[in-house]
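Only one chain is given next, in structure tokens, and it is the form predicted alone.
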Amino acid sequence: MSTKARYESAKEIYKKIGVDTDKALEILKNIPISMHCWQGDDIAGFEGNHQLTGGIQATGNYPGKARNSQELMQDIDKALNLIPGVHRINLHANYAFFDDGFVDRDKLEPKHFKKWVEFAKERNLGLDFNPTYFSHPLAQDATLSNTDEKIRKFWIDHGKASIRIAEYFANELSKPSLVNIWIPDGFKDIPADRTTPRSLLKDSLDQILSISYDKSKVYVAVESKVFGIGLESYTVGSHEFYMNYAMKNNILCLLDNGHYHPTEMVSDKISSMLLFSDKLALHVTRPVRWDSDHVVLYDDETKEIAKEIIRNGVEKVLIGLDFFDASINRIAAWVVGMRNMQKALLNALLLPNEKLKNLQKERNLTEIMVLQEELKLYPIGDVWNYFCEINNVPEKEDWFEIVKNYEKDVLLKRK
């Protein structure tokens, strides 16, 4: 049976429970996911500094890592050609181009990212941006909470530069750009003073946000973390700090589902956050016992996150991925993660959400459980394969053969 025929059969099955599969695919096609550039080169960037700091580790030594901008862009292209839909690229500041000579992060300008804008324009991509507050000599002790005013000013200026760069992206591409601020500041053991570092961080953020920028084009977000390597006892930028700061200053709070205690579920936080904020940003990843940034799977929490995105309004949530695995083929990691996020969104779109909501309202909890369990075996795979077909990308696992050939012809020739 052809892919189209299987889809038509699935369409009728879903129609019986009030789900329009054509409408679901049209919505899915227009949900952009921000694909993180740093999976392609293990967060090395273009500065020539290959030592990771700030509690960040990319473990493994799989052959074929991108060694320069040309190879990274080539690999991003290969991945995007295997992922349905039109998406975004998420950049870190350490991926700047220095054609006119190196400048430090506090002096970065839009011109240092012109080639990324050209790359995005040719492919109809949006661009998001992250100031890079790690892997730098001045990040050794602290960044935006540093008690050394000269060092703190350096990182404040880096934050301001990042907003200007994102506004350049938005103007050039006619698509809003997200600027996400995450810092690795904290202490390995129990601190004597929890307040002063957070007071300094608050002042630093206030100074960064004091610059003039178009808030309809640039969304600034802050990202918390419960702990990091070497920062096990105290993180300056905690969830409570950033949630309150974002609310007070009308910016976005970004939730990374690897940045909480292992038993905390980001899916459960989304509805609460959106009751008090117009928008929310996400980094979807997969923690294994801790914030280990494994490749996103089509697992329970990813599906629950997607359900909350769809049920609360997909236009309210900015979706990005964040993982870096150097132990497997890096392009396959991108494709698996991106396609799994899309599969989770499709699963959410194929649920009879209004019916389930009404059943809950009527306290018909037995039927909710029955229906939710039966839906797990509905033919979502046939709908997904048709979505791939109409978007001209390989179905099922067929894409992996292309990646294996690319590895043989391109990646294994890199030394």
Second form
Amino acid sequence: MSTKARYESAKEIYKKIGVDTDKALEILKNIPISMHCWQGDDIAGFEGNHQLTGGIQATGNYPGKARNSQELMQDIDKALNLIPGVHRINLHANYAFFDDGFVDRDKLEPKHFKKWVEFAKERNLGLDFNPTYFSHPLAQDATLSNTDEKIRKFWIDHGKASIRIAEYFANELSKPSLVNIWIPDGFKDIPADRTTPRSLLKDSLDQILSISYDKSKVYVAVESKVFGIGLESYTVGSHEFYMNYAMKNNILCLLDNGHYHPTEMVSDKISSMLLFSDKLALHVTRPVRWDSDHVVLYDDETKEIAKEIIRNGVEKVLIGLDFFDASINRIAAWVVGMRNMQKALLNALLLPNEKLKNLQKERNLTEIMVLQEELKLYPIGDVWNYFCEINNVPEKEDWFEIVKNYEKDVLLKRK
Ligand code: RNT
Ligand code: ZN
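Would you generate the structure of this protein in the form predicted together with L-rhamnitol, following the form predicted alone above?
Starting with the chain above, the whole complex follows.
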């Protein structure tokens, strides 16, 4: 039976529960996901500094990691060719091009990212940006909460530079750009003063946001975190800190689902956040016992996050991925994570959401459970494979053959 014939049969099955599969595929095709550049090289970047600091860790040494910009771009292309739809690339400031000489992060300018803009233009991609507040000698003690005014200013200037770069992306590509601020500042052991670092961070953010930028196309977000390696007891940028800061200053929160206590679910936070702000940004990841940044799977929490995105309005959520697994083929990691996020969104689009909502209204809790469980075995795979086919990417696991060949022909030759 052909992919198309299977799709037609699935379409009938979904029609019986009031779900229009054609419509679902049309929506899915237009949901951009921001693919993080840093899975390609274990967050090494182009500064020539390979020491990853800031309480995050990429473990493993699978061969073939991108060693320079050219290889990274080539690998991103390889991955994108296996992912249906048109997406975005999420950059970090340490992926700047220094064609006319090195500058430190406080002095970065749009021109250092011109090559990325060209790359994005040729492929019709959007670009997002992250200032890099780690893997730097001045980030050793603290960044935006540093008590040394000179160092704090360096990092404030880096934040301002980042907004200018994102505005350049938005202008050049005619697509909005997200600037996401995450800092590793915190303490390994119980601090004596929790307030001063937070008040310094507050002031630093105020200074960064004091520059003028076009808020209709540059979205600034702040990403909280409950702990980092070596920063187990206290982080300056906690959830409460940033949620209040974002609310008061009319910027966005970015929720990374590896950054909360293990039983605290980001899927449950989305509806609350969107009742109080127009937009929300996400880092979808997979924390295995800790903020381990494993590849996103088609698992329960990813599906639950996707349901909340669809039910609350997909146009309000900026979806990005954030993982860095160095123990497996890095291109496969990207492809698996991106396709899984899309499968989770498809799953949400194929649910009879209105019907389920009404059942809850009637407090028909038994039927909700019955239906939700039966829906799990509906033929979503046939719909997904057809989606791949009409978007010209290999269906099922067929894409992996291409990655294996690329590994043999290209990746393993990188020594
Ligand atoms: C770290 C944060 C942050 C980083 C990236 C590289 O815990 O999740 O988003 O992973 O900026
Ligand atoms: Zn993150």
